[in-house]
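Below, in structure tokens: the form predicted alone, a single chain.
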Amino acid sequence: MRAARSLPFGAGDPVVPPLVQSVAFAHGSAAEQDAIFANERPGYVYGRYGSPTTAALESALAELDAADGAVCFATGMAAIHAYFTGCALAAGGRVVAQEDPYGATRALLERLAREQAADVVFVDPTDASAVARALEERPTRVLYVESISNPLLRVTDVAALASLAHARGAKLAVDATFASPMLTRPRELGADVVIHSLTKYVNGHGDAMGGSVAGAGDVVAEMRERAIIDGGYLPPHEAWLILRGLRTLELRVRRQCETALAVARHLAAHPKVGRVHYPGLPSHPQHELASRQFGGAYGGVVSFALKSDTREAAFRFLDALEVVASATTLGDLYSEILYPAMSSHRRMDLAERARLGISDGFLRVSCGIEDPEDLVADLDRALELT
């Protein structure tokens, strides 16, 4: 894992409570609130426009994510929903995006397509010739991809990816949310805007949405717009519970990398199980990049595929289980298993599923902060059944 920096804010750091912060806020004369109003200085004026908490989190959200700034969503969707429509779609731009990317990313870009017309081309990320052909084709305004995609776990080359974006006159933007900032920085490797769901590992307590866009000025400027306009700025009660989970992110990653690197090794010997997907594994494509990329971690989620490849096994193997939580989510201090078939990547078309890997059979293990033993007998009983 890299080495642990100090998280930009201390313990007593002025927040305002976020009760308080939900309406409107008097600010100075007349001439001061026009000039917050158009987002020419600091300030509050209303909820909608930002408030003292949230702004908090986007400061340091911007300094963990080495960016000029960072604007904060109601949900992670909402983020990448924002950035697509106001930076990398808007006026008829181009976005070459990652095949296999959380399903409902996935499925927002193909209704945008289908909808509005969007020219969007999806291509396997790790294969550099098939990314060049794909910027090639038409002029590209942006090169989207996960930092570790969801749920295949494929890890992408970051630095090679940002030079043949901007080789090509395109930006590159990563959705971090699997790495977190405690496995990699995106914009240090060359990035031009960082994704983050917050409600994932940057929470990482299971009781707060958000989202995050980061990077220049320029897009900071576009996305604070979008927030204002659409109504997706974060609230103040869910940035001040964010802001808490910041505070234990490295000690929380660090332990759910370690545990899920024990879950992968035995998932991988175990006779009920078909295959697994975990970069820490060396059979895993990318094992090299990721050891390098992450700096000795791995992540905190495992994923793999029944022996007996079918929904009627997975949904014994679910029923079973009694620590670890069915849930749609992930990065939690608990450990949480997601069925993508039936959830996250319901919407896609089923032959597109079947040909990257997406199985029948095919689930996404979150580890959390439990004994690891008592995650792999959880984990063994449950297989039992299958």
Ligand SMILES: Cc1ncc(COP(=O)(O)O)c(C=O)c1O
Given for the second form:
Amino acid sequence: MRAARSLPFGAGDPVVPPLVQSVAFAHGSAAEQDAIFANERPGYVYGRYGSPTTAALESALAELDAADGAVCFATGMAAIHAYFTGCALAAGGRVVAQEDPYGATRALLERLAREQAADVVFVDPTDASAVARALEERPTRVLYVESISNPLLRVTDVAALASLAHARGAKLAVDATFASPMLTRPRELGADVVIHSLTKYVNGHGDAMGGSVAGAGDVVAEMRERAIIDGGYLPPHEAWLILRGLRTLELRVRRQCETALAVARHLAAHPKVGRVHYPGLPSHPQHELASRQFGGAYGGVVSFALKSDTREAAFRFLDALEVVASATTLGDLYSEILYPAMSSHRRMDLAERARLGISDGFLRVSCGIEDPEDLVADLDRALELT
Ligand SMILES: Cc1ncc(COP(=O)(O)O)c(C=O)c1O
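Structure of the form predicted in complex with this ligand (previous: the form predicted alone):
All chains and molecules follow, beginning with the one already shown.
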């Protein structure tokens, strides 16, 4: 895992409490305001154009993501939408995307393809020759992947995909939400653009939503323009909460990864569990890659299927849990469980869901910072009822 020294904040952090921060008044003389509007000098003229607190979060993220800059949006999906419409698919761009990204990302791409004739194809990102073939079919602007996929926890080889994309004139964009900047910095491995749902690990307290796009200057300029004209910019109060979360990112993620590894090992040996997906287990198909790419940590999420792989067993299991909260989100201080067949993958074609392995008894646990023994005891008690 990444060292704490690289977390970009300190006592001099220029965070302005949001309540004393005006978003309505332009500052400085008319000539100074004119220069700010013209992007000739830094400054703030209106909340949607930028605010000191959101700017502080953006500069911290730009440093964490090793980027020229970052732009923050109201949610992860707002960031992803801004990137696809503003950069990747703008003016006839073509996207080759991971076949199993976060459900709303796939739904967004399918919708853009259906309603706006966007050129999008889906591919298995762990199959290098399939990715190469897809990139070669037609000129492609962006290859889009998640560094750890949701909810199957497949791991993508960022360095290899970056070379593959660049050799064919495409950029690589990585949604690094699950890995967080603590496990990987995709731009240091060759990726061009890094996207986060800040709602998850970066904030980590389950009390604010946000998203970010980080990259080179041209991407940042386009994302800034999208935030201004589409209106999805992250408001200062949320940025303030997310900056608060960022301060403990390293501590939280370290603990969550240790707990997740213990939970994954325990579940893998449990007679009521059919299969476990966790990059830290030697049985995971990309275990060796994950060890190399993530520096010895494997993320805080564990997915597994019940041996009794049915909806009834899953319901009994979910209803019996006391420590693990039923929640659609992940990456928070407390442990959370998601039942994809009921929620995120409810609308997915049944055959496609089965092909991917998201069966009726498939569950996703996001480990919190509780005592790991409490967590394991809670899971064990509920498993007895399946
Ligand atoms: C990998 C990934 N990317 C993006 C998102 C969307 O983020 P948000 O819910 O903040 O819009 C999610 C949400 O779960 C996610 O898991």
